[in-house]
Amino acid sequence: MEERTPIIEVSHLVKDYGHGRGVFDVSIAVHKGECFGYLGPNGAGKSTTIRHIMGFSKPSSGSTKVFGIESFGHTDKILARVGYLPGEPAIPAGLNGTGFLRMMQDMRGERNEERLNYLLDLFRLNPNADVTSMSLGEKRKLAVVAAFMNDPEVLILDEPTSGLDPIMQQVFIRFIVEEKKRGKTILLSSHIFSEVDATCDNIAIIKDGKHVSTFAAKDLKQGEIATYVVRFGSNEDAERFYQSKSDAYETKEINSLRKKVTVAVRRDHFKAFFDALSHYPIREFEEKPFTLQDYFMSFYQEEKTFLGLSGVEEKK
């Protein structure tokens, strides 16, 4: 099968600011028509990567490309074809919202009034207010509208819902899902699990400037490990099962007060697991979904076990 050429390509990017700050050997690829989630806490290196993708900064080594064009030195070509939402939008004082949007339209040499009005209505934004009097949420909505108003094929979004209230966050998520259906190519940087989980096809995790994992979202949801919460008949039974050892399952957590044990089970070892449970009186039994947050947080535990993610690439 012929390999597709990525729309956005980051190859072994290094930007070392010293004292452990920067990004170190980061590689990601975003293909046409996909929404790619770039997940990490604040300060992990997401914005640094995106600034290099946009050509605002020169790599120490490695490269970033958009449409096959080397980013650094070609920011104008990228901005002409990409809807870009920075993490901290710089909106000039002395303008109202309309003035800012007109300025951005003139810079791009294009106006799409139908699209603009649709976005203003969708995000409930009054563009006539002075920028200096706008709340953080209103400024964020103004930046969102500016990024999308010319209906670009490619969107690069850095923490897009930061500052938005919960209602507008949900509006934005539904909007991104619709844009993806329309064939848009989207790179979405975020630390909000629900946002990434609801919109993204593929996800990369960055920690301390290093790319630690890339995987398909569907692989996370169809993993080979199931997690169950079992409530036993007594504290003694719960403790005895929690202390048990088996190749078929791994006990993860105990709540003695509620007589509950959380256990991870390989799907091809169900019989051995249920055989082990048959020796105990069981009061409750429920499956606990393994979430994106669970997987993400596993990178922040001293002892990590990565189980059941077919197609997951782990970076050392």
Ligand SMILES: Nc1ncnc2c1ncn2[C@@H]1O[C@H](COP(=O)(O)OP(=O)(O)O)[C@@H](O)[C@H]1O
Given for the second form:
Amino acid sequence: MEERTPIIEVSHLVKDYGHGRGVFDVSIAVHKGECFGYLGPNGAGKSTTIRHIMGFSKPSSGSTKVFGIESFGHTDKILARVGYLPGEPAIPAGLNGTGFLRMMQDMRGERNEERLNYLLDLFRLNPNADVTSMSLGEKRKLAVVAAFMNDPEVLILDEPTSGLDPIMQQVFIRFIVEEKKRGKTILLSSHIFSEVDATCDNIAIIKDGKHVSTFAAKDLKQGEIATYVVRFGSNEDAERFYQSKSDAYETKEINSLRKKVTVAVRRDHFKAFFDALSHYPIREFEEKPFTLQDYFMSFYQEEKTFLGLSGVEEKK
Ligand SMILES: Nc1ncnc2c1ncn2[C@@H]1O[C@H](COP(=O)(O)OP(=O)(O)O)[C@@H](O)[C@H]1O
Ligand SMILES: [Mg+2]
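With the form predicted alone in hand, show me what the form predicted together with this ligand looks like.
Next comes the full complex, and the chain you just saw is listed first.
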């Protein structure tokens, strides 16, 4: 079989910060046109790995390459071809959003106004606001627009949805799926299983700086049943929905104080479920995310069953 050169390659990366902290012998490869999820809880080593890929830090041992170029010392070459979204976007004070975006465009020597306007519109961002008055979510959206505005072929995104509100998270996830369809190569870190599951072809799991497993997303079958938490406008509505009966869904739990109902829905019965909900004013609606913790629990169970899939294999 023909060996494809990966766009991003991390080989036996070690960064030892002492006291068991850091990244220990992580190897991943991201190939052209794929969306690769780098999944792990807080402190797992995701940002450390990504900073090495961008060439900001020197490995204790091992290596990271982008386009076959050793990362360390070549950040400028990498940044010229990669859209990078840092975990904690630092936006210089004293600029407004537009000033920041212009600065980034000038650094790259490229302006694509059409693309920029599309992104501002998609993420509903007003770039004229002063950066110091922006919320964390707005700053992140600004950094997202900056990372995507010159339409780079490769995207490296460190926890891109953190700080975004639930609707914007969904917008972003759909956007990533579209970008992938347009042929982009994407590395995305996250601690949220469901967003990685929704966007990525391949997923690596990291925990305590160590690589736990790499697997193809298509091998992970989400259950037939999805769980949602719906917040209603009034307690009466919540109660009425809670008491309602349907083949499509089953109400599980009601929190009267918060006007929230937890409901299990068969994935092939979404439409009937949404039809039923359309009779109520809904305040909030979210899928209860399948957490990494759930995954670990299932992964380490003796049977190694994962929502009906047995034996998620560790790739050696
Ligand atoms: N510059 C640093 N100096 C010392 N320890 C660090 C440094 N950067 C990260 N760490 C530690 O390395 C571990 C991994 O951090 P990080 O890569 O930021 O995790 P994640 O992005 O997955 O939340 C954490 O224990 C963190 O405290
Ligand atoms: Mg991080």
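All values reported here derive from a predicted model rather than from experimental measurement. Between two forms, the rigid core is defined as the largest C-alpha subset superposing within 1.5 Å. Positions refer to the first chain, counted from 1.
Cα displacement of Ile282 between the two forms reaching 2 Å, rigid core superposed
It does shift by 2 Å or more.
Is_shifted Met54 between the two forms (CA, 2 Å cut-off, rigid core)
Not so; Met54 is displaced by less than 2 Å.
Could you tell me whether the Cα atom of Ala44 shifts by at least 2 Å between the two forms after core superposition?
The answer is no; the displacement is under 2 Å.
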